[in-house]
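Only one chain is included here, represented as structure tokens and corresponding to the form predicted alone.
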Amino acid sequence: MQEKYDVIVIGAGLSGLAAGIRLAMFGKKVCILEKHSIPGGLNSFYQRKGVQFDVGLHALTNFAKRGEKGLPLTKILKQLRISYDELDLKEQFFSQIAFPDLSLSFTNELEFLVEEINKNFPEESDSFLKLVEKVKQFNAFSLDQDFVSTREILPQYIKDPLLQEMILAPTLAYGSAWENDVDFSQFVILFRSIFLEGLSKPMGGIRKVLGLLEKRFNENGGILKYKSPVKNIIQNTKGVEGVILKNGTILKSDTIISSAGFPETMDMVEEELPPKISPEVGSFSFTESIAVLNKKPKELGQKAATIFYSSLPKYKYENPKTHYGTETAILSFPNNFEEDPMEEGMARVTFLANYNLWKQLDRASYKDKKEEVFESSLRLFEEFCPKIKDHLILKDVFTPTTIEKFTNHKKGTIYGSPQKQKRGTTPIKGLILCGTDQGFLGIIGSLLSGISMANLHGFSPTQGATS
């Protein structure tokens, strides 16, 4: 007998649980399934030789303060039904963007960011603040919106070269699948989420959030089946019908949303009918090399959380011609933030790498290319944490493959298509996307794609979920 369900969910990532979560809590009965025997998708965990290493999370953005009423983050707690001391969450001690000359800390204050930005650049002050004002009207999560360039609006507001480049850097770095911009509402939400709530951390790192993702789906009914990955989504002339699995199984429904992106998702259509979506591929991959110390970065002399790094006065933001950049590049300190229990300390960059160089790479090439791109983290770490190198004690590195291999996103594209389906929506009836593809960035973008989709495409309009 074959299974059948309310709302079949493909991944079980950040957007797919948030989703499930939401459906099951005003009683559809869902079925999340994951490829994977862990949940996570870009966002996951692993472990080697007893450290636990985060995949994809530096910081957590949107950071709100207890009580603090209106903000993403409460309001995705309050969607979950996750309460705020679930997910103990740490502050920054402060963020830097890098430049060759010039450095901007910031911290989840706006004021600290504004005082850099009076000593550093007097004559854009006033023009920032108008920035912030512009930020803070805009409707960035208007589902109608086309792509509009945030390299023709900055100017408008502020005219000085460098600092557009350092506001863009860490917005693009962050989230943009475009090359060297970013449409404006995303921008606006990038700049939101860092600049005007800031960054922290989960005590537990992604684990801790996936962890209490699973615990509030199964809580509320929700099946969450792992090693389970779609062979195809089977659809008839009115719309999807279900799922065949990879062993056969058949699993039947008239809603199906998926967190694999929009080409992957088109790509497991079993019969598409014309006219045939080809969706772009998008063009960003990257490397990332971690370090694990014996000594905290603090005890070395660097306290920031994240550093948005350029070696160039204008940002370089586009798909390498070699095997990774290091014009530009994001540090991350997973240490330090206000409280560590971590018993040891770590470091971590990321590069933009070319996803068909890597691809070409036979066995020995792959791993003497790995050891590169660990040894120009290490100089480029040196650079803002002196002798680093004198307290490794493991390290490792992950590819464009790599992340092709244990998220299926095509060419190990991590922001996803620029094709972006704001509405989720997919030429096919009951076929909706959540997550990256939808338009959403980041985990807390994850998070609330999952939730909105849910509410928008979930329920019918006599039933919609209200709260």
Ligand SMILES: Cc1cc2nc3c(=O)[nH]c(=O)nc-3n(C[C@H](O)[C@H](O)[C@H](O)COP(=O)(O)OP(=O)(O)OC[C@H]3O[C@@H](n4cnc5c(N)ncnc54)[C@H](O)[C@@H]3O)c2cc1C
Contents of the next structure:
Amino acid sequence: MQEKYDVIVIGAGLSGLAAGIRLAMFGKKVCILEKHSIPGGLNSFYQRKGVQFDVGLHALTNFAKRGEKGLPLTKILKQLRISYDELDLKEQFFSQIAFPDLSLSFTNELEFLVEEINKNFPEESDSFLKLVEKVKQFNAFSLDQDFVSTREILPQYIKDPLLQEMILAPTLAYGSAWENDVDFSQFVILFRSIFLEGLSKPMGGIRKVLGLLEKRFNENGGILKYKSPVKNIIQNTKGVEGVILKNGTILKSDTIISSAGFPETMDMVEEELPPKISPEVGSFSFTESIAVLNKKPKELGQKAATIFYSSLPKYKYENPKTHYGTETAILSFPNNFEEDPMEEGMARVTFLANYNLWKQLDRASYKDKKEEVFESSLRLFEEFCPKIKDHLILKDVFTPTTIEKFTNHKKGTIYGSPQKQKRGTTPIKGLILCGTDQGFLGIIGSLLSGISMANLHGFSPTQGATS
Ligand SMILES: Cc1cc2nc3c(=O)[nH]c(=O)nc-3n(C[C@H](O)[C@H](O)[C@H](O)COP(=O)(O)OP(=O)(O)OC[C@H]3O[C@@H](n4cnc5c(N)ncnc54)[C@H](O)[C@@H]3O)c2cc1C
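Form predicted alone done; form predicted together with the named molecule now:
Now the complete complex, all chains and molecules, led by this one.
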């Protein structure tokens, strides 16, 4: 007998789990299929030599204080029935945007950044506040907006080219699928989430967050199947009909919500029926070097949680011509939050990377190239955290091919396809996207995406699920 569900969700990443919880909570028979043996996708975890690593948690954006109403974090927790205390969030000390001749610091209080701008760009003080007002008023969560270039809008507010670049740096680095630009509504979401709301960290790391989500899904009667890679999505003349797993099992449903990515999902669709479409695959990926230390970075003089670094006055956010680009980077120091339960010190550097070049390497050259990435990362660490080398006890590097292998995202893209589907729809009836390629990304963005797509498409209009 073939299993039949109201909704099948592909992927137990953050968006898939959030979608599953909403559907199960409102009585839908829902099954999440995950190809791996653990949840998390791009934001998962592993252990090496006794050290716990989070793959994709530098910092949680969209901080909200307990009881603060109307913010994305508060809304998400309410919709998923997770209490604020369960997350155990601790705020960053501060973060930095570090350019060749100037660094700007920011905390979770906007006034701090406003002061920094008053001090370093006095002629831009008013315009920055006007930009903040524009960002606050803008309806970034509208599902009906086309791409608008932030590089065209920003100069209408900020005249100084250096300040434009410094404001753009964190928003590009933390979520743009477009080279050297970002869709304005995405910019607004990222600006709010980084500068207006701020950065924090759940004390149990991403394991804790994923554990809470999985528990909530199970409690509501959802079925989560690990080691269940979907090979094909089946359709008939009316729309989707179900999925075939790699082992040949067929599961039926006329609503499938996929978090696998737009091009990846369309590749799974059996091709007998038109239309065949091939969405654009994102053009760049990242390497990440992780240094485990026998001292905390703050004891070595570095207290920033995150540093958005540029060696050039114009922020370069494009697919590098070489295996990785060192002109821009994100440095992250997971110990630098209000509380720090980690035993060891840790520092991470993320560089933009060219997937195609990594993919061509043979085994030996791949290993050498990873060593080279780590050496480049160490040189950058030393600029911000002198003597770090003397305290290194363990290192790890992951590359675009690692990301592709563990998440199935084509070319190891983290920010997905530049073709976002804000309403989640695809050309096939009943086949819905959530997560990165729907358009909301990052940890909070993915959760929001899963919730919104479940609310929008998982229920008939009379059923509704809004509270
Ligand atoms: C190095 C790195 C650092 C990051 N840092 C941060 C950060 O500091 N803060 C932040 O907010 N965000 C960060 N992010 C981004 C954030 O992790 C992602 O935006 C978010 O996790 C995306 O979630 P998702 O559910 O959309 O997709 P995914 O996590 O990609 O989930 C998709 C899931 O689908 C599964 N899947 C795919 N194909 C199939 C198939 N055929 N069958 C079954 N299952 C399938 C995958 O295995 C995966 O589990 C980071 C990401 C990375 C990689």
